[in-house]
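Only one chain is shown below, in structure tokens, and it's the form predicted on its own.
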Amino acid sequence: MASAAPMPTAPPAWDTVAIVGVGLIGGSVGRALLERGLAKQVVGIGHRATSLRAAKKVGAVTSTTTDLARGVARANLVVICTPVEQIAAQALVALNHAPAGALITDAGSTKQQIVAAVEKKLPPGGRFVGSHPMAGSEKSGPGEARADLFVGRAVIVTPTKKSPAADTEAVGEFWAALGARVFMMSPEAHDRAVAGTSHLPHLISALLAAVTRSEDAPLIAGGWLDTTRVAGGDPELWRQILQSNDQQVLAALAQFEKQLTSARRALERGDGARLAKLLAQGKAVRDALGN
């Protein structure tokens, strides 16, 4: 169960916030706290020249550097933005060489597998509280970053047993500052409720995309380029996220079928009413949340 986490009384500022990994959500963080006031120097870190190049460009950052050891050195806030496959060992560097006291969060679409890996190995006095802004995109890079990304958009903070209260309130804390609405939940909960709102919807929409056929594309209308938008996403980005949701992802997909095999039965019977039926269940859904 989501808990919401209360506003800030006064928005945090940070002297220098480190950001691993400037695209849309890295540098969407990046400009939100400059714009807004929230930090001295952000620094973007990444492995690539050219995108931080952009990402200094957009004003998302106010110096770049290639060295992850490096780039957190003075950080007091770390956030890393990168595929999930690589958040935990990257957490664990900045853990290791950023001063003591500095908090370290995440902005990954899956959290059990992270925060787990992190939790084993986090260093004496090492503060780590994962966390999950629900405000993506199928576009990417610095370029499409957004000061109001984050704005009335969910982020989910997900303490564990072993997170201070204080760490946890500070990352909360952190996100509201960007205008977020702020959740707590377990990494369990998180993930077994992003399976069903995020990732099986993203694999519904890619297998759709795929099976359509190439001649049938003068005939595409607005209810598919609205089912699948979200295929245009990176592709090993998502596979990254499946997989390290996969058990989750499977059950989600289990539930999917069966109201699948109901409907595939209905239209085989010329089973009207149970059709009817299927849709309005579906329709009172999508009407119940009102945008």
Second form
Protein chains: 2
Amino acid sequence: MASAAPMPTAPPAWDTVAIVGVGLIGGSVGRALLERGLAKQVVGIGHRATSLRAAKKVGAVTSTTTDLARGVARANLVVICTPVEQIAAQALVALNHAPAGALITDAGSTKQQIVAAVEKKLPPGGRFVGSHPMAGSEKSGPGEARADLFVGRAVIVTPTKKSPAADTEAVGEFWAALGARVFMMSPEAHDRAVAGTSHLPHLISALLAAVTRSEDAPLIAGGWLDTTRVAGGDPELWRQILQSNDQQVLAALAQFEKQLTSARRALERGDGARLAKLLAQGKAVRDALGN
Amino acid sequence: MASAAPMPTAPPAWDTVAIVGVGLIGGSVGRALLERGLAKQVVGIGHRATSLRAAKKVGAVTSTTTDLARGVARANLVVICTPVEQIAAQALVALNHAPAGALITDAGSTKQQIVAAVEKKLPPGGRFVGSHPMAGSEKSGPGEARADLFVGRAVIVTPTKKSPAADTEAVGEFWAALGARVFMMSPEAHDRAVAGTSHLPHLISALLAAVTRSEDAPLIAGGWLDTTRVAGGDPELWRQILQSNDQQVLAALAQFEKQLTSARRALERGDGARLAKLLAQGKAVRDALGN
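Show the same protein again, this time as the form predicted in complex with another copy of the chain rather than the form predicted on its own.
Expanding to the full complex; the earlier chain stays at the top.
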């Protein structure tokens, strides 16, 4: 998002930002905005009074409301950080109640269904571009919010052919101002990629944990703890993510099952060369992409 | 391993300990013994002169040799820390060349095949009880060795009906003296348990990494890094571990594949309730057994 032309380097600033959903992600957006002096007012919008109070207490928002339409009424920027099944409908309410020219984005882990649903009913002049900050965790709630959550993290901004370049750029600048590394790709490319890098690993991790016998607890060591860590995430949030990206997750799963069958047959047949090759493939990718 | 009777609390001490294989585990055993003053001499035994030199340089051994029979000739205790396929044969050489009364144990990740092979040819008066320190890592080599590697870690000691109680206890005291929490179970129970807590997770982690596309690297975040961390381990070491525990790994894999099929069908049919239940099962086990 860096500009090549010499220009004032002041970060973008907003008078009023509305955050819908003040959990780990929404709360961290609010704290980052306020602690970096990027917004004068941050309105926290949510269903539960306890979460809203907690968000205010940790300095994530300056005011709160349970009324979405009223909460966005003065917002220049609206960031929707709720579970994926709620995002499209809330984005449309925000688009219809925020001031003219307000920019709307979201933080959902899947993009194709959300972006298509919003663009289908986009009001004239409405500005919406989807986002996905890769900063989730098995932790949740405003109590886990951190102002530096996005620093150095990838945020994927997902414009379509209908997205004005200025809107896409403005959304990218917002995340960059929170310290993120911003990438642009289509909602389809995003969903295909995260099916392999996030959704499939989550599903597999949960299934691995589920088949572990509690009497084997003394034999649990670092490998199991690492491999199953994300299984501690909220099952309902992840049910929504997996179902809203079901076709891409099924495609990634088919690839995985093919490898799994190959590994099982190698074990059954005592084919050590084949087994070693499969393990070496995994190590090569891990060494290349991990750190 | 604590005794209820009042007795001198000095830790067990050995005049000479021989360590066969001076990688992460063997090197850490040596460093722990020497830094805790538990052994006067530690003989490092290995194939490669470079590893032996490195082990001596980091303070893991006091002398080195590539000759197993000569290396154990004065040892009161021999700890075999080589890849699992080499352990039984080396244990038998050690049993036949160490002084009368020397205690032999190992650090192999599987126990049934190794213990059976050693007991089958145990010389009269030979003292062997298998062990498995749950302290492996995707790192390897004597350069990674740490004196505190075993502190607080579980070590499983696997006696059989043939093991004299005094030998089992002495092996347990050895690991306890390095700071480990010692558990006792049969080789069969051990192998069944680690198939689920270690071997299956390793295999799955490697397969998950293998199906990740390199062009998706920007979308890799903490979940993928955790879930695939152990895939960075040595493929040949893990090929040996998986094959030497193939029946138990296949049994654990069958359980996993059953869950996987259930999850795939839930996704295919849009059965959100079933999917949520599977994810909740995983979270329940992770929350109960993890930390």
